[in-house]
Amino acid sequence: MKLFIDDANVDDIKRLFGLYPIDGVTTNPSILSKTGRNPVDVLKEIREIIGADSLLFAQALPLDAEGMIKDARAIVKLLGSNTIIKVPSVPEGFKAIRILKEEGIHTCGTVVYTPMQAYLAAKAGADYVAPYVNRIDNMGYDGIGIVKQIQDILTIHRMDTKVLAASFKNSQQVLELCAYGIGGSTCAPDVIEALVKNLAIDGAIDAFIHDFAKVAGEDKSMADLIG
């Protein structure tokens, strides 16, 4: 499963990319607006941080297919071929995805709440489909269950499209979908850090340091002893 940062805070992105095996960054208009900065400047800075080989997701804004395509072309020209264009999984979006596929521009069918939205986006040629786990839960449905159903549909029909699950509220949701074998998850920084935040882990590490200090001295490492 690929792991993405669902955020546009460049400081958080820089820090997490330095620590974790991150595959890229996903953004949307709402996430970009939280920075209070020019969205183009933010996206360019994110691309510089993550490099040309990592995936960067950016959304086409217009509601009509022609406008989506125009946005997609401009975004890819600015940010490079490893940029995935997020397109809403609605009729005009399916049209745009088909045309962009023919042009070799990679897309993600986003705003996915139902399995059939995902299926149609995949059939149109989307590289990814992004179901919103927590938002589906908040509507009274089973977000995890729907994502698994989408994965099953893509597998049964042998589609190349990958599931990119989004909108997580906790690390347990990420774990469950990782174990199920979905293509990717995009998470806010706090959810990513919660994947390894555990008092037992911290306690074990502290014990190692304490025990080693008994024989080697305080603040000493193996490199210090070896010389």
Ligand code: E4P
Given for the second form:
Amino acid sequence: MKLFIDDANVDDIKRLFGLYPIDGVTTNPSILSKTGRNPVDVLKEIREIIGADSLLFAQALPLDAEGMIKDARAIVKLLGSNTIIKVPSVPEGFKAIRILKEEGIHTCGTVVYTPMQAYLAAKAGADYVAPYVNRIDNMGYDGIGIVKQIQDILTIHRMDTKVLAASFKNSQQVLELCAYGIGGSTCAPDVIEALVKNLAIDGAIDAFIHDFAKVAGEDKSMADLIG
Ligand code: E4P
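Could you please show the structure of the form predicted together with the named molecule, as a counterpart to the form predicted alone just displayed?
Complete assembly follows, chain above in first position.
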């Protein structure tokens, strides 16, 4: 499963990218807006932090296919070929995805609330489809169940499109989809950190440090002892 940071805070991205095996960063207009900065400046800075080889997702804004395609071309020209254009999974979006595929521009069908939206975006040629787990839950439906159904549909129809599950509330949801074998998850920094936040883990590490210090001295490492 590919793991992405769903955020545009450059300090958080720098920190998490240095620590975790992260495949890239996903953004949307609301996430960019939270920074209070010029969205293009933020995206350029994120690209510098994560490097040319990591995936960066940025959304096309216009509501019509022609406008989406224009945005997509401009974004890829600015941020490089490893940039995935998020296109809403609606009829104008399907048209844009199809044309962008012919041009070799990678896309992600986003704003996915239903399995058939995902299927149509995939059929149009999207590289990824992004169902919104938590938002679907909040509508009274089973977000995790819908993501699994989308994964099943893509598998049954032997489509290359990957599921990029989004809108997570907690690490348990990520675990459940990871165990199911979905293609990718994109999570806010606090959800990524919660994947390994556990008092038992901290306690075990503290015990190792304490026990070693008894025979080696405070704050001594193996390298210190070996010399
Ligand atoms: C990703 O494609 C979505 O834009 C994002 O994950 C939505 O998350 P939210 O429901 O927390 O806003």
